[in-house]
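The chain below stands alone and is given in structure tokens; this is the form predicted alone.
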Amino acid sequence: MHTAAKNQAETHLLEAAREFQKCMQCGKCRSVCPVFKEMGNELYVARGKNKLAEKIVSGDLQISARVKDAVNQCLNCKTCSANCPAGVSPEHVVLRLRWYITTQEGLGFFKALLFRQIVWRKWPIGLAAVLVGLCQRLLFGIGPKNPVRHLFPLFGFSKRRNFPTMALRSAQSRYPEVIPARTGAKRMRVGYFTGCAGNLIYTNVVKSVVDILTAYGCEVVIPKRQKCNGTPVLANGDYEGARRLMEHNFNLFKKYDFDAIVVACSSCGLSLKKEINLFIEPGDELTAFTGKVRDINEFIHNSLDIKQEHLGPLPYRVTYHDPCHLVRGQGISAEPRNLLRRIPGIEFKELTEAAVCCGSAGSYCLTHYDTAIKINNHKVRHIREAGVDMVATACPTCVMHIQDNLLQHNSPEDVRFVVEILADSLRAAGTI
């Protein structure tokens, strides 16, 4: 290993020894980790891992086959810290612990494929996501007795799983960098970031955003050159590879005078607040940076009038799902909720476990599909039992993986954002 990988290496293995150091050996974790519930193995909980590291860093364990399925196993969905009495924050050790493998074995031809030349160069994606659009209408969006899925599992996908239909045209497509404010004078500048499965999945989307802000005197900015946020690169071992995608998005979006930067995307939210602090140097510019970014039903909460004559009604039963991301990860939760409390029409109930992650992780429900589907089966059992219309939440995988399972048990309910569905009511009313 050349000495400035074997630096980094050893600087992830400091990083995580500082964390598994505090670890008292508990097993507070185990009660909460939702993985361990369904896998009951000692080496997948947080204290595993944190034992695991430990051997790692005093040379008494190698790198084996055994130790990368522990280290992988794992949603960082923030519950074990968030409930950890010693302050551990054990997503953190699991994260350098993938680092460090990765600088020890290197990434893998289809990783370094796919995180510095794919999701790099943005228009492989793209063009990916229009051909896979195509092919689910010409083949009537492989429904379940479709032959189609027998295909499946020669890309790694179970023959079960059910996949959102991808945009012919992407959201990014569709408008001009800047689009004024709609009504009066220009009250912010907003900057907007899509995120990828806005941008070429959920473009409904980024129109309800688009259409809500500028409605409420915001000139909204999508910068053209954004990439992807760098969070699924760094939760596969590709350190440099999210670095390089975290400075490039921070050195596109601090060359705008924004007023604040919408995220619609709890992962998207929190990579540009927090995680980006592992790349970019400290100082004012940081800081104001990560200042400005607010999860899209944090902003129109807090910074629009939207007031209640401007709001139509909708016949749903709804109960709304907290993505991982965002109720541990950036401490959101009361505003969707109260968003869509306001709706005229909308009967709101409360769902169990509301706050207990749904199993998608993003792409750990890819790798790790069976027990993601056992995760989510908790999920949607709380689901059903609220006899609701619609289930909405804040985060593109968890519309993905609960939409997925619901359709699996033949249930009718809808899985939408909250920001879709504020939108209908403001349209409803004319506002929009």
Second form
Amino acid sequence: MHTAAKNQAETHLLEAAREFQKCMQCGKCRSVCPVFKEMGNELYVARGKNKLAEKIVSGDLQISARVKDAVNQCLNCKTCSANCPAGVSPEHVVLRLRWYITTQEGLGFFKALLFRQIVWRKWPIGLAAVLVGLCQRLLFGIGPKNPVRHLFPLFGFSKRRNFPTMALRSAQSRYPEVIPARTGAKRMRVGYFTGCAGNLIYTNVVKSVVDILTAYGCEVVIPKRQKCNGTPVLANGDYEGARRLMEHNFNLFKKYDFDAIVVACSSCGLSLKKEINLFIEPGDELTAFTGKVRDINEFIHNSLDIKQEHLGPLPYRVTYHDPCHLVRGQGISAEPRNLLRRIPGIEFKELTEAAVCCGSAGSYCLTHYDTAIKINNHKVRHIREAGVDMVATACPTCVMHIQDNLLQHNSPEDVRFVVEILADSLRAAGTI
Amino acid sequence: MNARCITELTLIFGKDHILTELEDMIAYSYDAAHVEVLPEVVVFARTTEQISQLMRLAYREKIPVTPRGQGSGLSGGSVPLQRGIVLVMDRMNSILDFDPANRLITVEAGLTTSEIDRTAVSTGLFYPPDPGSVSFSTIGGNVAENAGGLRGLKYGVTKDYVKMLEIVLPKGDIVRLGNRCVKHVAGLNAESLFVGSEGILGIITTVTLALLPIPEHRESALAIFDTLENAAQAVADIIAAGVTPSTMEFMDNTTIKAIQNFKDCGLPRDAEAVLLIETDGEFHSAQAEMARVEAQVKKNSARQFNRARDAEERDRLFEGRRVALNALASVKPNLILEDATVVRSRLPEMVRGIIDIAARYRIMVGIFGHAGDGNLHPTFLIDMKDREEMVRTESAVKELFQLAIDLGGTISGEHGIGIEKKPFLENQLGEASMNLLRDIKRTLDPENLLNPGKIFDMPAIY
Ligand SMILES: Cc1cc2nc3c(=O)[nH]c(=O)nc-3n(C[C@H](O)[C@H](O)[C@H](O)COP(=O)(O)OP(=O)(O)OC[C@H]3O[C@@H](n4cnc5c(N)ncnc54)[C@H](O)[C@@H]3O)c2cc1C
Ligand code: SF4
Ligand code: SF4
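Structure of the form predicted in complex with its partner chain (previous: the form predicted alone):
Below: every chain and molecule of the assembly, starting with the one above.
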């Protein structure tokens, strides 16, 4: 192996060791880890993953198919770390192990192609999205239960999966880079990190964000050259790829003089607020950057002056699902609920186990569809028990996964972003 | 283990309930203690009958079997010292019968203990023993370790609630011991033998437990002291005054400081000790009891006595105690948590003795625990990579055990003897008692195949 690669591998193991050495092996994670609850084997629980890492570091265990299986069975949902009495972050042990395995075995042709070329260059993804979007519409009609899924097994995904419809025009291409404030004097200059899902799939979220912010005196800037935040790449063990993306976005956004940087995706938010610290040299520039990042719910709640009379009535019974990377990743749970509760006509119902992971976890629900659905079945059960018309949340993969499983259950509830519902209410009152 | 045995085990348990790969063996090689031994096979039981078949196979083939609940044990009880088979109980987790009229519940041994209350609460009942691990340990493991909790002082420990047990004996026979009646004397009270047996006498498969009505009201308070002696004396005085708080938790200065560094729980860093006290029962009696507690605390020159006005304030008072172990764990790389216990009146001597031992061996110690029942958790804060410190720690632990014995106490209040405390048990019990224990073990398990090497060794001749 190259010395550089070898050094990198050792760094990852050392970092993993720093975490797992804190583990007291108490077993409390058994009571919270969603993957363990379905698998029922301690190999998959947080302390089991710590123990595997320990054995790999000590040289007693080689990377085997079983090791890879265990290491890939993690949602990065942070439920273990949020509940761990010893302050261990087992998900970081898992991510380091994934990186380590990558440095040992390489990324593999398809992942390398995906992360190093397609995600980096961005246009192929846009093109692919358009092609998929066209197929979805022209050949099979619009709708989540579209037959494009028969192509999924080619990529190692389950074909039972329903997939949302791809946008024909990306959100970013619909707007100029700088969108002026619509009312009164400009109060703030806000950078908007749309994320890939917002750009290519959930374009209505981008529209909602832009409409709300500009109506409340924000100049919104969507830097054209922004790329993926790096989380999916990181989750798949590509440290280098993630670093390139984080550096790129950091360098891009710091050039503008923003009052705030908003994101409407919980994983993008976590990555720009926290994970980025792993990759960029610490210093004033980084602190200034991370200090400006706001989840859209947080930003609207704390920084915009939405008066009660600005809100029009919506006749829904709504519940809220906490995305892992928002509630545990960023400590945000009250803001989205408060926004929903304020909307006249909305009957808000709390969801049982609202903060338990829905099983989506980015690409996990594509590569581990069966377990992901088992985990999600609890979510669907609770949603149905809540007796609502709509589930609100704040993360694209949660929306995708919960919507898929509700359809699999022939359940009529809609899944939407809080910010979309809020925009509808503001529109109903003619505010935006 | 030969392939034929594996095939037979697969037939008994089904292919989704047996593990043999190295990675899985690693996952079942340890618990919350510090010993690791790889099993050869791991099986997950779903019925009593399967376990009976397993033990017959084990006896025929002379393979050791180690029962395991959720592996939260602190004395290495579920570690397969002589390899062989680990029998995991956590998939036998149904509630079999709930009988509120007689305040009884019958559950499978692999049920998580906190699940009992989820059922009982619907009729205003609860299961009092509440070990810190209540949400990640099994009721079978609790029975096997005779687990205690914060409420031990008033409500006792696991053994006080076990009414009936179904047990698979080492050679495979299935027995049902005990009775559902409040009173029963038929048959040697034999179920008690298996409470605290640490999985060496039989495998518990179902448990019938007594439940109690949830007390109407709780009063909580935090007392802050400037000297350890005052705090320890206050505990003794409260008991002597005829009050039985449901909880009386103690934390020393090292623990308080560790907590405050870990998370601000509003504890005064300069206090030498605090007591967290709870009384419960009917509204007026809980209040009256707390008033008597207050009088005793003041008599012992407490600096402050804060009573919680509502549930929220109570949660805040208890927050420090809840994170105590975590906080101590963050001070040094490792910790050794002991559970040596004395009768309450000797508590001041015990606390003084522990501090003296720690000072002589130059080891950091944090003391917290269930002062109300004399069960302290002296916690040695160490770095296991530091060989020299480890040697000193071992000596300190040895002295700690001797101190507890000398004060008429016990080397383990709730975590069990398991592996590491084996050498000290005879000191406490004496030779004749040890021989009796070995005779019992030999009668039930002549080949020493069920969880061998725990509590005591079985020499060929003794
Ligand atoms: C953070 C933490 C806090 C704790 N707090 C407390 C506390 O407050 N009070 C307390 O008493 N303990 C406490 N413990 C210790 C531990 O949780 C208890 O000993 C618990 O009863 C173990 O249950 P388990 O299901 O994890 O059993 P395991 O650890 O798996 O096994 C424990 C022993 O029981 C045997 N066993 C398990 N199931 C069976 C069965 N069905 N039949 C026969 N034998 C069986 C095993 O062979 C082993 O010897 C704590 C542990 C931790 C990590
Ligand atoms: S809860 Fe934390 S300390 Fe306990 S076993 Fe899990 S990772 Fe280790
Ligand atoms: S991050 Fe989630 S899935 Fe991964 S080990 Fe922790 S609790 Fe389990």
